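What follows is one chain in structure tokens, specifically the form predicted alone.
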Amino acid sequence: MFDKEKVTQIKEAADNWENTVIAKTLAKAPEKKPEFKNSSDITVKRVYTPADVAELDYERDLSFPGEYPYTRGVQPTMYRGKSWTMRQYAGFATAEESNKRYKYLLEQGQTGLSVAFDLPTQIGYDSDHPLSEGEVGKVGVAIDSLKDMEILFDGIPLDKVSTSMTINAPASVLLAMYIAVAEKQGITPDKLSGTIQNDILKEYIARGTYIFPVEPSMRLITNIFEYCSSNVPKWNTISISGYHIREAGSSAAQEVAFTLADGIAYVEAAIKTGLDVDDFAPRLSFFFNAHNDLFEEVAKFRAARRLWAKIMKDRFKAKSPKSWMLRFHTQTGGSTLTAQQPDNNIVRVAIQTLAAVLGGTQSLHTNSKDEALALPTEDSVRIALRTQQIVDNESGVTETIDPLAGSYYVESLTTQIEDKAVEYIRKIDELGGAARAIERGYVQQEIQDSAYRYQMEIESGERVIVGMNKFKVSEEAPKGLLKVDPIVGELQVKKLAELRASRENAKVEAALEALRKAAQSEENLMPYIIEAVRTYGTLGEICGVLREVFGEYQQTVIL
């Protein structure tokens, strides 16, 4: 892209320059620190120039939006056509309560639905069982049974919207719920769309809500991408997710790198089991955070593109160029807010915001200003959507596609994360892959160094937090938070009761003894928990067949 003599001669210039202006500029006032650096521990240089990217090739690393490799975007005319998908993620209390939520954001102007369930849900176990007391509603709206689901989407038509679900052990169970319901409005598998996060060894790694052995997981998750690719063809099967090992610590490099590297485990787990690798990889989805160094998440989320994309096609020599697609869905990154002086939360959101679109996300999440000390009221979450809204609509920066390429510091940034991810996508390929390196604890260290380092420089002053170590103020304590009555487990074991008396128990026990012969074969146990669902077989009576079958996963404890 450039000429080699004037990029020397460029060099040359910038070396004289450091050495003249900056050098007596430095002995008059030194920079705030003696090294600027990023989280992925890059090292951010005084100024950038053509020497910095004298070895990109246009249309090697770059080339047109919706061209190989996609560092410019997944799609020919990105948001100039459609905007992003506008998916708040909310869940809380009862469905009825999460119900009146969903209709309160569509009619904001939210274009998708993102499902938050409660913990007891996320490990499969029902509202009255011993382990859920304290916790039902409380994260996340309690299912507990197809009648639940069938009260949380009441009124909102299933082949007009679609829906994320971040859920991932019970995923299968979850996904069935879903199918279930939509067939009550009459409505098939094939007009539904929408995504499962489904994403088990991300919860090994960073999150915890996990509930079986490595290998039945990854069963359960290849069962799921043979049904769908049959039964539910516009449904993203995995939303393979960055976003909370981010959240755990990590720096961007590493959410990308560790991101990938269980991509490429449930790419390979699906065509071991005999599935072609362009049936399933075009509905592969995936998930990562957005923080506060814009410039930094752009170049990664451009990263990540451009490196999924040379996996898919040289190691995975997938021939559908939808196979080479990484398409994502952003959050705002909920551990960059802070309890002190929520409002600024705000400004971080739109930042974050910004960060996501000027990266080309599909869809996103913006958190709200009161997430640090509680669930978000209506007015926080209506704000939230507001930034979205003025992104897309008063901004400008989606009149054009991917406007920072080009820029020397976001191509030179671009290539040095894609660079660090593929020596830890190495070092894991060399561990076994992702599942034996998750086993030897070796990703739960590195975001575990990563975020010591992190929370060592606030707590010497080295990186402010604006209102936590700096410009703080007095503040009297928040008002108006949303709480989440505790009545509201009493509920839910009350409409357990009822539904266990007035059900056809032979018909259930008959679904579940079918399902339990079926884990103990070979066969594809999705239509087995479909027909479980049907019969109103709860959530927790399911997963318990599945333990008792598969047993459970027992943590890799890294000190």
The other form holds:
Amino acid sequence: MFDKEKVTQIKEAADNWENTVIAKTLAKAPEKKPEFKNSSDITVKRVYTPADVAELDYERDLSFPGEYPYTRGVQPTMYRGKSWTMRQYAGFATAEESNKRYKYLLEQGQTGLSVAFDLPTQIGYDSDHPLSEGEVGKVGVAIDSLKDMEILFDGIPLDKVSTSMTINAPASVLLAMYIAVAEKQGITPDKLSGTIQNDILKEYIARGTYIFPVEPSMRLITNIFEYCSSNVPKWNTISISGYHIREAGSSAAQEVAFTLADGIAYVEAAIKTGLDVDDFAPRLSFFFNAHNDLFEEVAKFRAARRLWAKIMKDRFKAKSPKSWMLRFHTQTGGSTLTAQQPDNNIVRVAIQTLAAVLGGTQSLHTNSKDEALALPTEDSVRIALRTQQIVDNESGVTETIDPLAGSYYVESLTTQIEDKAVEYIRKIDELGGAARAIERGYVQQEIQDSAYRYQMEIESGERVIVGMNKFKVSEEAPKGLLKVDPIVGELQVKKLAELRASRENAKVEAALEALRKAAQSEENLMPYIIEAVRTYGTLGEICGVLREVFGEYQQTVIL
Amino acid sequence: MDRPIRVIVAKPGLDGHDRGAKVVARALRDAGMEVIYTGLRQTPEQIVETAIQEDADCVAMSILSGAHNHLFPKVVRLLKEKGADDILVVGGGVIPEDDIPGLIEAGIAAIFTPGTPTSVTIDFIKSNIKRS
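What would the structure be for the form predicted together with its partner chain, rather than the form predicted alone?
First the chain shown before, then all remaining chains and molecules of the complex.
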């Protein structure tokens, strides 16, 4: 971006400054650390100058918002046109309770829904399964059948809100239920907008709610791509997630690398089944974390956008600009919250919100201050939502697009994170792609090494976490935490028994049998799953049939 | 003591958050203990079976899903039933303060909540295992 001669002059001047002024200063007072490094293992320099971005070509590497390679954002007007979607992840106990929380959040100015399911639902077990004991309604809402889903969205017009569902292995079943609820509200699938997470590879890597082995899992995912491209065209069919990879302990650069490597695996799988890349790629979406190192995070988002655009255009020869765009949701970093002095978490979340917004996110969930202790209360969720609203309405950072562009530091970091991600992706390609690299434990090992290093830095005091290993106070146990009533489990089991007694069981069985046959063939399973859901076949019954046909994934245990 | 302390690090229930369990497992290993990590989705029965089979000195469990009140005590109860209540049981994860007294009462020797240095867990296990 700069004249060559000028850059040479600046370099000389910088060297001169280091050798004279800095050398003298350091002799008198050394800096706090011998080396400054960020999570991505990038050495952070004392100061950045045009010499650090001398290679940058504005039109090639940055361009304009809404233009390839989208470094500056995917929309031409970004937040000047429309704010990001404020979408708080919520759900607990029963469908009735969660429905109330959604209505509360919508009244408070939230603009999209985000459904948290309990673990049995996420792993395809009904609430009355022995493994569900103790888990029903705990980390999200329990959904066993269409009946629960009808209650969950009661009074919420599905053509007016967009709904994100954190559901992976059984994503096809929950999407089918959503389509069926809409039908009952008189809304056709083409009017529905929202997202299913549907990202199984990161479940194997980091999140743990897998069911089936890799191949049938990839088939279910590509079945959804195919079905939605003609029937639910506004639906984001996958949310390729770095969030959980980061929560598991990865660095920012690893988050980009492993997420995009997973993305590559999905694109390859879909192309292999005969889909045209431009038919499904525009509906791929991403999900990233936002941690506290503001500039590293902003650079991460920008690097991810630029790298994905290049991958789609060059590697997969996508022709539609919509296929090149990396659109993403962000959640602030759960693992950065402390159980100690939980009010401090509000400040952390505010910094992370800023990172996500300066990084150009399309939607955002802000964590609540009490989440290192329990599920958030209504009050703490409101503060979290207000944090987004303050950044949006009061801070001024939304007035111009990508305001950190051109910062020598941020541009240099963006390039370095991209380079590191490219290097990781090359290594994963060598191992035979993301699925193989995960089966061999490579990705998990890389993440665990980072996680362990991070923990040791905290314990040695090298990394300061305010209120946890420094600036401590003695505290009383926090009061008024949200508790899920253990009665939820019993209630849900009772509801299930009533359902099984009242539905037309012959119809359910016929639908499940048809699904079994389809699973054994090459057919797209979505229409069969939708049919089974309509008969009030339960999630556990549907996943049970698929478990019988597909088998279950065996975890690679890495330590 | 003629052999290193042997610890089963286990993830009971359906919870997939295993960062903490793995970090602790590694720290215990670096402190000279023998560590067997079970992987995810272990039933209390499986954990107890592993602990007995491996002749463990300690079972260290981690839950972040809120199912601790159900699953931790069940492991203690099953160990007792099998006559293996000389095995030290500790737990960790997102455990509300209010729940801790009940868990201790149920026989879990200690609960380590977020922010606990691994050295605290290591020292606790070293000084509380029951094997002579």
